[in-house]
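In the block that follows, a single chain appears as structure tokens, in the form predicted on its own.
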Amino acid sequence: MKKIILCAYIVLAAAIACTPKASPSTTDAVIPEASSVSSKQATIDAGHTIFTTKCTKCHGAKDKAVASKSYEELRPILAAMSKKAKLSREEVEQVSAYVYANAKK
């Protein structure tokens, strides 16, 4: 009986480990297109504050990572991470403005 339970547990653990993970493109967060990102300094500053308080809490300073990629490359990451960080729509717009201002052109 113990062997059956142990085998069932191992099969269940393997099945869970092998299931596909959610991809960044399947999130509900709406990341603005580059053409509609705010260029107001106040919005960029607010985005910087959110970035340094919420994003770096888990990841550490990622300013160099932002500067090394284009905004379009960062949009899927923003979508996934904004959902995990539980950002409001306004906060997403502010972080997007900050990322856009500091991303590789």
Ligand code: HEC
Contents of the next structure:
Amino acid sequence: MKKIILCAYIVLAAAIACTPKASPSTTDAVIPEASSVSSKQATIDAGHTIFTTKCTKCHGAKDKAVASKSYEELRPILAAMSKKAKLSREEVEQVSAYVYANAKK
Ligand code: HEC
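Next up, can you give the form predicted together with the named molecule of this protein, since the form predicted on its own came first?
What follows is the whole complex; the chain from before opens it.
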């Protein structure tokens, strides 16, 4: 019985050790510049969904923080947050569109 547990432990340890680390190219969030943010309503809506689901894991929806800052001020925050939320490139684009649409003008 002990051997089985030991074997299971070794297999598990190997599985964890061999899991590839997320490559930075897919998780490195490049927040689009204001001039290239999508203004399509469908993209903004998709961004809103991400904002109210993936971005609320650690805190509430930061609507007030978004509304009180300009998009340029929010870009570095968004870069850090997108990493935290492990967003894909597409999700970053969508959330950026949502944030841009709701940021202080
Ligand atoms: C892994 C946890 C985590 C996730 C996921 C996360 N955040 Fe945050 N966020 C924080 C922490 C911690 C703070 C700082 C404390 C606070 O304001 O609650 C913060 C603060 C913020 C602020 C306020 C910054 C300021 O200076 O006013 C904004 C805006 C924000 N987050 C947006 C987002 C967005 C958008 C997403 C999704 C892309 C997101 N966050 C996902 C942890 C997270």
